[in-house]
Structures are given as C-alpha cells and as structure tokens.
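This document starts with one chain, in the form predicted alone, laid out as structure tokens.
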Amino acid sequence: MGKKSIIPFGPQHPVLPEPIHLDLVVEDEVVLEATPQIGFIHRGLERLVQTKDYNQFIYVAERICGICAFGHSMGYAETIERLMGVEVPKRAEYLRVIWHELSRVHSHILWLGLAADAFGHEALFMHCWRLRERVLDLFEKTTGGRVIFSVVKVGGVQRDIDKSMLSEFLHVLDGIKDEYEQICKAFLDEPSVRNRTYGVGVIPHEEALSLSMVGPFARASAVNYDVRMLGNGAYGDLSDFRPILSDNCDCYARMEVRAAEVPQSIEIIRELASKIPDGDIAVPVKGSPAIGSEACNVLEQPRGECYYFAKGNGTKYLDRMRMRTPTSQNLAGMAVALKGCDVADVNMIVLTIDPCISCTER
C-alpha cells in the first residue's frame, strides 16, 4: 500500500473557474476521499434583509451570482409575492420565463466553453464565448444589463418586450442553436473527451436519489425531476415539457444532458413568444408582509433546484430570507463522484458538475 496524503485542491487552480476548495485524501494517484471546504468567499448576503427592505433586497439577491443573477431575482420576487398574496400579470410571468430560459442558455454555453478550455480546446472555448456574447446582447437590448439585469420587481417586471424584439430573439437564437449543435458534436465526439469522461465519476441512480442531487447533475443519473415540470408561472402553459435524462450516470452523461438543455430552452422561448398574452407587466404592491407570515418557493436554476424561504414580521424588512442553492445541495454528490478517481481527473469531474461557489457561499 502507498502512503496516504492530504492534498489541498483550490481555491485557486489554473483550470477551475470557481474558487472551490477541496481537501483530497490520496494514496499514490487515487483519491480516497474528498472533503469540500466552505466559507472562502462567504459574504453574509442573507442577513441584509434586516437592513434592506423587501423591495431593495431583490437587487442584493440578484448579486448572489453573476451567472444565475436573473433566476435569483425571479425566485426571490416569487417568494415575496407568495408571502404577500400578490398575483402577477400573465404577461409578466411569460416575460420572466423567457428571460430565465435565456439565462439558462447563457449559463450552459458558458459552461461548455469552460469545459472545452479544461480539455485544451482553446479555439472551441472562444467559439462558445462568441455565441455567449450574442445572448448577452439580447439581454442588454431588453433589460439594459449584460450580467446584472435589475428587470424583475415584486409584482411583475420593469420592462416589456415588444413583438419585433421577440422576433429578433428567435432569429438570433436560431443562429446560435445551429452553431451550438455543431460545437457540441465536435466536442462530445472528440475521442480524448470520451476517454476521459466515460465511466468516470459515476453516481448510480439510487445514490443520486439518496443524496438528493438536483439539476443536470441528477438528471444525468436518471433522476426524473425538474422544477419546470410543476408548471409554475408560464411553464404551466407549455404544450409538452419533459426533462432531459441519461442513465449512464458518469461525467459524459452530465455533459450530454447539459448540452441538450440549450436547444430545449430555445424551443421553450419560441413557444412562449408565440403565446405571450397582451396586458400589464406589473401590479402595484403596497403594505408589508404580515407578522409571522412565511412563504417558500422553488425554481429550476441552470444548475438545478433552488429553494427560497422568507419570513415577515409586519414591517418592510423581512425577519429571514434563506436560499438553498443547487451547488450547496450537490456538494455531497460531488464528494462521491470524486471518490476513487485519479488526481488528474479531479478538475474535469468538478467541471462536469458545474459548481457555483458564489451561490453556495452567500
């Protein structure tokens, strides 16, 4: 037997896009155990509900993560609307979902570029970034922002999208879809990618369920769960939504599932753009959450289910705002995926999980 050692992996590493910190117990070149270390960039954002009123805090929630920014503002707003019994106009629900699915497209293209770079495909990385810029251009034209959008508010949205802009959405996304599928084929069919991901980081279906894994990470282990299935908001008006699943349970399966979700999101945007009703985009919201009132909400972020909880105290300041993000839910699964792998595969396994440490360390 070789000698056991503890290797600190991260928070800074040439390949990792996120400041994740792992303590790896290794024997020779094999990882026996991986322990995530939390708190490196903790910012204490949830406590700010005591100093920012429920309308102001939406801008704090949006800054939990630059990639998941729109989803956090949408999930927070929906939670407060449930807390106060506010009914959002139907058009606002459609606009939120269109932007949210556009955010998923942006997040997954970003992930694919980072994954390609980790495998040494720098040209493919730049192609992904070029496609991502087109998505950010659409955000900028309709919200005014490219990373932080500040377009969602309690009661609806701040801005509308007219028919001509929705048509431009579809035109741009059609071009992105064709190029994206070519890039995915070139990357996923690459022998070196297949050799390093097939059968690596396997998490069986039963174990994925017992660990309560969420998002593409879970669906790659055949966990048939996606919050969009619940039909909240405009998702309830989709003609047919089925989560993309794989039963291979390895790193390659995670890449396949996440890659296939981009064309799916584009089709969701297309369908909602054709069905979007006329009407108001917001309703006035007055008053404060009642004393002792509580509400919770779930939203399918690009990385998986995000859970929101809010508690009112009769003032414009909340007693509590809690967010359980997908990565914090998936850390246990990540530790299992790393167990037994080669040290050289650690960074690749972490990238296929697509962790967001900003979301985790709020």
The other form holds:
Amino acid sequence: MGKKSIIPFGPQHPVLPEPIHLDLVVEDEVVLEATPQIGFIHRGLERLVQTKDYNQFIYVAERICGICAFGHSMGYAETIERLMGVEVPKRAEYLRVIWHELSRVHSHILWLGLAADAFGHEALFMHCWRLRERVLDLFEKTTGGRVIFSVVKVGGVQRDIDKSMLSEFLHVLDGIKDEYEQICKAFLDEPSVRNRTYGVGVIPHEEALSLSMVGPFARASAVNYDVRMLGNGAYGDLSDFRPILSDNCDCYARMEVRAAEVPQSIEIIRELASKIPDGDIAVPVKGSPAIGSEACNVLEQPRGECYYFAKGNGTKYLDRMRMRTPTSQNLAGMAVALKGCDVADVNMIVLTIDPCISCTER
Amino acid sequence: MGVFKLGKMTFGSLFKKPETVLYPVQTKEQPAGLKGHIELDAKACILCGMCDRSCATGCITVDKQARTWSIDRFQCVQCGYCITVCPKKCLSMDPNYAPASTVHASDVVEVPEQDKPVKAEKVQATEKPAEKPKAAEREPEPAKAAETAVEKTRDDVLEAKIALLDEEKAAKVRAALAAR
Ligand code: SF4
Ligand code: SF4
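Please show me the structure of the same protein in the form predicted together with the partner chain, now that we have looked at it in the form predicted alone.
To see the whole picture, the full complex is given below, headed by that same chain.
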C-alpha cells in the first residue's frame, strides 16, 4: 500500500483552457478524492447590474463567457422581457435561436479540437479549428462580431438576416457537416481514443440525477433533460426535438453525445431557416421593471441548462441579477467521476466534462 | 488502424488554397457590417450628450462649451448602443478597425455650429434634467458647470435619491457629500 499524497492540478495546466484548481488525493496512481476549487477569475459581473441599466447590462452579460456569449445575452434579454411583459416578434425569436444554435456548433467544434489536441492529434485540432473559423465567419457577416456579437437587445434583435444570407448559412453548414462527420468518425473510432475513454470516469445515472447534472454530460448518463424540449421561443415551433442520450455514462459517451449534437443543431437551423416568418425584428421597450417584480428563465447553453433570475426595483437598474451556470452544476459530477480513476486519466475526465470557469465565476 | 482515417481530408488540403492569408501583405475581406469603430457625422451632431450618458464603458465625452465630441478608442467595446440612442442618428459603425496607437489619447471631433442654433438650444435645455441623476449616481466628482441654479436643482435630486435609501446608507452618503 502506498502513502496518501496530494497532487495539485491547475489552475495552470495544459488541458485547462480556464483556471480551476483540483486537489487530487492519490494513493499509488489512483485518485481517492478530488476537491475542485474555483475563484481565480471572479469579476463581480452580477453586481454590475446595479450600476448599469438594464439595456447596458446586455453587453456585460455577453462578456460573462467568450464561448456562450450569444446564449448569455439571449438568456438575459428573455429574462428582462418576462420581467417587463414584453412580447418579442416571432422573427426575432427565430433569429435568436438560429444564432444560438450556431454558437452551439462553434462551441462543440472548439471542444472537439481541444479534446483531439489533448489526445495528441494535432492535425485533427487544426481541422476542427478550420471548421470553426467558417462558423465564426458566418457570425462576422451577420452580426459584425466574431466572439462578442452585441446583436441581441431587450425587445428583439438589432440586425436581420436576409434570405440570401440564410441560404449561405445552410450552404456553409452543409460543408461543415460533411467534414465534421469525417473528423468525428476518425476521432471516435480511433483505437487509442477508445482505449483511453471506454469505462473511464463513469458517472452513474442515479448520481447524475442526484447531483442535478445538466447538459450533454447528464444526457451521457441517460438523464432525459434538455431545456430545448420545453419549447421556449422558436424551439416550440420545431416539428420534432429529441435530446441525444447515451446510457454508457463514461467519457466516451460524453464525447459521443457532444459530437452528435452538432448535426442536430444544424438540422434545427435548417428547419427554422425554412420556417422563419417575415415581420419586425424588435419592439420598442419603454419604462422600467416594476418594483418587486421578479422573473426567471432557463436556456440550454452548449454546456447545459443555465438559469437566470432578475428582480426589478422600479428604476432602470435591476435589484438583482442571478445566473446559475451549467458548470456549477456539473463540478460535483466531475468530482464523482474523478474518484477512483488513474492520475493519467484526470485530464481526459476534466476535458470531457469541459468546465467553463468564466461562466461559473462571473 | 486509424492512421489513414483522415487521409482523404489531409490529402485534399494539399491541393486547396491555404485557409490563412499572409498578413500583413494580404488582409482578409471585411464584411460590410463588421464592428470596426464608431464614426461621428459632426455636421449632424447637436451635442445633446445622449451617447455620453448611455455608453456603458463611459468612453464618449461630449463637451458643450468647447463644442467637442471625443471618444477613447481603447475603452470602446463596439457594442453599438450609442448608435441606437442618438436622436440625430449621426453615429455609425465603420467596418474598419481603429488603427493601433502607441499613445493612450482620445479622438476629439470638433462639432461645427448648427445652422439652426435655436433648435439645438432647445434640445439642450430639455436634456438637462436627465443629466442630473447621473451626476448623483457617479462617484463624487467635481461638478462641471458651477452655475448656482443648476447646483440647486442637483441638490434637490440628490436629496430625493437619498430619501429613498435606508437610514444607515443615507447617513453615509450625507457624510461623504459634506466632506466634498
Ligand atoms: S447622441 Fe448623437 S447628437 Fe447627441 S451628442 Fe451624441 S452623437 Fe451628438
Ligand atoms: S460602441 Fe458602445 S462602448 Fe463604444 S462608444 Fe458606443 S456605447 Fe460606448
């Protein structure tokens, strides 16, 4: 029997794009316990809601995280619209969902690239980022930004996407889909990838439920929950939406689920682009949220359910803005997955859970 | 073996044109709607200060006395909110990025006198009350215009604001004001 020792993992580590610290209690090569610790990039953005008015805060909200930027501005705007009882035009709802699904595509491709890089497949990493670049180009053409878009506003969206641009969307996404499927096949069928991820970092279905895990990581443990199936906004007009599930509960299942979500998002964009109604893209919003009014909202971010809560106080400044981000739900699951794994598997497990620390700490 | 799984894609890339460009010799085409930098049409500006008050990063400064409109390009995040609030629609987003600079200075634009000064005056007058709450929320800063009349109404607004706070906070704010 070896002696117990503690290995610090992060906040600076090659597999971590963002800073999180893990205290790994190890005996021989086996992790007995892992304690995640966050707090390295807290910026106090929720507090800013008291000094920026509800229109200005949208630009703060989208800076919470560079990957889910669009999702945060959309989730925040929807919360404020509920708070003030604003009805958003249908076309704006469709445009929001199209952009949001597009950001899911870029987030998942980015993650696949990072995962491939961690496995040592540098060429795959380059291919993934080449594909992602095309998605960012679409964003740049339609919103004017590549990472931060500033295109959502309370009451609708700032810019429209015309018919020819929508067909360009579909054309580009078709090209991406083909290449993406080749990349996924090459990556997921690769024996070295399978050997390192099969049966590793298992989060049993019951654990995933009791720890309230969300997003693709919960769905990989057969938790049938995806906010999109609640049918908020334009999601309600989809003819059919079924969450992608897997019941293997291991690292491989998590990669498979995420990989399959990209074609699903592309299908959603295709369907909405064919159904998008004509009309206004925004309604004017006047006044301030009433004293004591409260509203909440959920949105499926690339990493899972994100919950928003806002409280008005009769002025244009909000009393409180609270977000519960997907990673804060999933960190507990990560600690479970790390228990009993080999030290060499830690980076695989962390990567397949893909913690987004900027969102978590705000 | 998975070695040749990507062979087709990698082999194909040998005959395609490169995905990257040789910057700075070549540059990528910029889409028309790119968020480059904020441009002011000085002839149309009425110096109402709406953009100054609504910018979340506080990078625009409108000086009515000197008739200048200035922007700190290092602070601007190209959100475009100022464009949506400008009553004269004289702000626009230029698709070219602001050039790099070695000194941290604001770009200052001189705003020429309007053809109809009467109208401009009127807008300024109606805008005044909206400016006061901002002065009250901000960190204590030296009042720009020391006109007594303006000062007095500003005090009233402050009083009204303080009255909304709870007692402990109100006492603190009063103490801070007295110290100023
Ligand atoms: S809001 Fe428009 S008109 Fe008013 S000061 Fe700014 S640029 Fe000039
Ligand atoms: S674009 Fe945004 S940050 Fe820049 S000046 Fe306008 S409001 Fe301020």
